[in-house]
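The chain below stands alone and is given as structure tokens, in the form predicted on its own.
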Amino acid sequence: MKKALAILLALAMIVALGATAFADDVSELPREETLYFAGQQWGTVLSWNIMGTNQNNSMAIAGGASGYRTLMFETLFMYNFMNGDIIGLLADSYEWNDDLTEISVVLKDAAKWCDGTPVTAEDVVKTWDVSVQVGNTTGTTFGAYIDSIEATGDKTFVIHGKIGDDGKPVNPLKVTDFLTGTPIAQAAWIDKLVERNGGDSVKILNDPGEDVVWSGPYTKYFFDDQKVVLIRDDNYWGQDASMWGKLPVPKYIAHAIYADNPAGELALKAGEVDVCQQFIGNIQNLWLKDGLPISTYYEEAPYGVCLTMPTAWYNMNMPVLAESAALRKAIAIAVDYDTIIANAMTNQSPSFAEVPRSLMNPTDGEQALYDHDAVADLQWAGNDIDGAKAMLDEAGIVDTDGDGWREFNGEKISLNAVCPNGWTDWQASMEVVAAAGEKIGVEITTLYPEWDIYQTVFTNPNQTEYAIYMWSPEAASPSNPWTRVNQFLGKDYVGAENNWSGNWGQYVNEEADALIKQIPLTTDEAVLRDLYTKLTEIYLTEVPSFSLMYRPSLFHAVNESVWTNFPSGDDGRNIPPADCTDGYGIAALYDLELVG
């Protein structure tokens, strides 16, 4: 109740504000100087409010490790996906201790408030305490593993990690995350925050926030149930020669809030939007048949950077599937993946015959982290109906009585295949699974509720109604591919009432798990490798899960009818495709350039 209330009264707020709150006219924005968005702004804004939750603010208030969207409020570092390295932002540098407890971090001199005030050592300390305070999303995510923040100067703090019962440091590889994912807030605005809110966590996570302040190139400019604009902030400390050295490029960022993804495609087409953040199906056509100005971050085929694996997890609270890891691996080689990658992701993403399935996603960092040799015989690429009918054979798990359905322990295998109504590339996905089922003698029937009951069933650690079902994993951060191998086979998430955070199947393997433990203590290459490998062996053998794609975690499609230069896989820059907002990706908005 308190929660909708809350919703309510922002609403009310905005209609309040109004389109007068930043700015008198906009309809009618220079195009020379405005860089439109489509895919990731969907209804009206709520908050502006860095501390708070529920502010559906995308183009202000998104992201995480892998790239946070630093337009207006920043982070320590910026992470780039496509070599891994951490990037100075507000920081200039981290420095971990000897035992990996502590990390000390130098904030940049040059880096200031909209306001003029010095970034500091304090506005660290409090966006972490009050984080913690009231359990926004900074809190909940990090504080499992960082103790305290504390300011040793008006430029330096250091992190203290959490303190296993072991005497040793619980994940020092999710204490980076916090430097890349976090955004900084303004102590003096905090306090401005928590003192007009009586210190109430409730009314704090739900202030509208109006009057923040901010530290990056944009502002908030003009919101409505049509649209939302932030304006380069002119003053903007990161034209230092410490930093980027001038201003970005476009004046004005406006999102149109579009009813669907093929409203925002059609507005791509017509040149109305310059970068586009959603699947489009056969993209290649719009340049190849099309002859639009449209290009993505590769000309070819998968044309994006695939850093996930959307995933078909086996539900272990059912006997069958828990008890017969032969049956699980004869359903995965059957299962034609070149179907689902031509059909669902329109051959967006590499196959399992050019990039073999481990735990790690299809980027040269990644794949490097494990020997390929050693688990080649383990691999598969799918459409293997003769060895999984061998395989299951072998297991006996026959058809008995003759109607064409394999029994297990004198019961027919009967699974559902399942994923949210709506969702239509997972939907297709799910029917190749099914179909892969019928060849092989294992009755697999699809499912597809709404989402607002998918969510809570495939979350709930003791459900029975769900056999086989769709959700990602992580994609990149500091802290993958561990982050995701905890994921798929970690022993922390079985149990885990609401469960958003990992093996959604419920799959234990206490040898897994003591490997995936040594991961974030381990500084070896060598040994790293190794632990990686021998993690990528069990999974290939036990399947508790088995992915059905490669896939972006952000689908980057710009229109070249007004900007150009924008990043792409051969030039040299090495700025990731993340839609010129998001981690190192924002390094794009200083080098476009208009047509002409």
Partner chain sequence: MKNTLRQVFHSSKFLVGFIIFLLILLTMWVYPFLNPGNPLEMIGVGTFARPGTYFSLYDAVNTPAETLRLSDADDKRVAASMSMEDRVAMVEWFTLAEVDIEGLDINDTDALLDLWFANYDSSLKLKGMTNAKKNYYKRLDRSIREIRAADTFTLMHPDEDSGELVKRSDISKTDYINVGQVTNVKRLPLGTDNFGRDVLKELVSATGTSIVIGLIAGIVATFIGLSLGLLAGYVGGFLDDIIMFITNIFTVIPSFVLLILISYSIGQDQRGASVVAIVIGFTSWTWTARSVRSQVISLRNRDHVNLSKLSGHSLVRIILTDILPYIASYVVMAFILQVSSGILSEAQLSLLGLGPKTTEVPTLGLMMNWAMLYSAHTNGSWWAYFPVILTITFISFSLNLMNTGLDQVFNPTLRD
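One more: the block was the form predicted on its own; return the form predicted in complex with the partner chain.
What comes next is one chain alone, with no partners or other molecules.
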């Protein structure tokens, strides 16, 4: 009996060893054919269902802030945030009609699915119809702006924008976003998906989609809780001369799942990661001090292209914050932004002296959209403790009981400043906000819940747990800065459950909302500028939120130990630093070269 047990144990051990050896096979991808990433995928991939939700599949399914990630699933067009270009991918061209009510789109002849069948207008129509029906990201994002999509031929279709009660289109800008932001799925596969789930929306959204049909240059190869690997599809249609004319260079796209930022950073330093989408403090030390072959898009600070501004939102569900614009502004002007930018961002952001705060990101295109001089008096550079104190004193928010903290309506103001645990640059910012509170006699304590908790609370429209909390508005897309302005001041998202869309502070301002509604239909540039200036004025007066820094929507640090010829600011190719994956940034994959 004992002998049998011993043999059994030995057998079990051999099997276990064999299993690990098998797992090692996958981890031993040929280095010279694999492009390693960090900073995109956290946690195990849940699903490959492009029509679903909650896939946690950042390499294959991710609506990047600066363009859709088109490694596996493709959009009609690619967006290039460097110059605002909209470049054809599955589609060749698009054209608006004069009333801005509909766009006609022509698909590329060469575009094919992985099974060799052509991408047709029918696929686009089916993707749209089912997205609306089941309410996935595409459906909920564009449902309010797109009425229907109609196939007008095998390769041509028309997108009908929603028409408002006044007979005008609701929002042509958002309709343009559809072109660059929506991955298209195959109609035949969608039919299968719907059928096997009996048409049940919830089941369709949660289907793992293992059999999904894709059109992009890569597809799934291996995934577990340690890593996710995509493999090149050598039959990819894009090698046709009408698209890229060749295949992307790396055969494998691999992303190890790191525990946290420092782990990913270490891997980048060791040359185990080629492209790192992570904030790395004092990144210049990697090449100045350590002499590593690491570079960023720009050689000098801010090293990347800042497209968004992480913002501290005031919770308007809390009476003390909702009722006192003076308190909101006082905290905002007391915060030391130079310290945040130098400490939290290690100067990888322009300062608010260089780019005064507004609703715009720091790109030249957006900055030109409002009148800087008209709002100059409302600006603040931060660290204005005396000004903040005077503002609070004037508003009657004073310390009456002598404990050193100010009261509002007889109650001590006690706020928390919240961001997810482990997001170090944001945590440091919240520390600086709290320090500012202490200096002006408003108690602000920091709180760093785990991400899982944070995300359920801050997206809840009725929460009163967090007073000041961080989130970033949209970065760049054809519809920006309008979308971002709407996120800051618009009424659309107020009260929305599970709100990932905007206005996380639940701020309502009818005047601002009316102005926002006019923008998408305005084509006259002078009027547009006037509208944006007015909105900036409201924003800087009411301070429903305050931006803490400017920030790239994607960080882009590359280690050139194995691969080189990554995009950089001065190479004249105009490929955006979108991590070689998003929007037109994917063009980088076609130009990569091995070192030496």
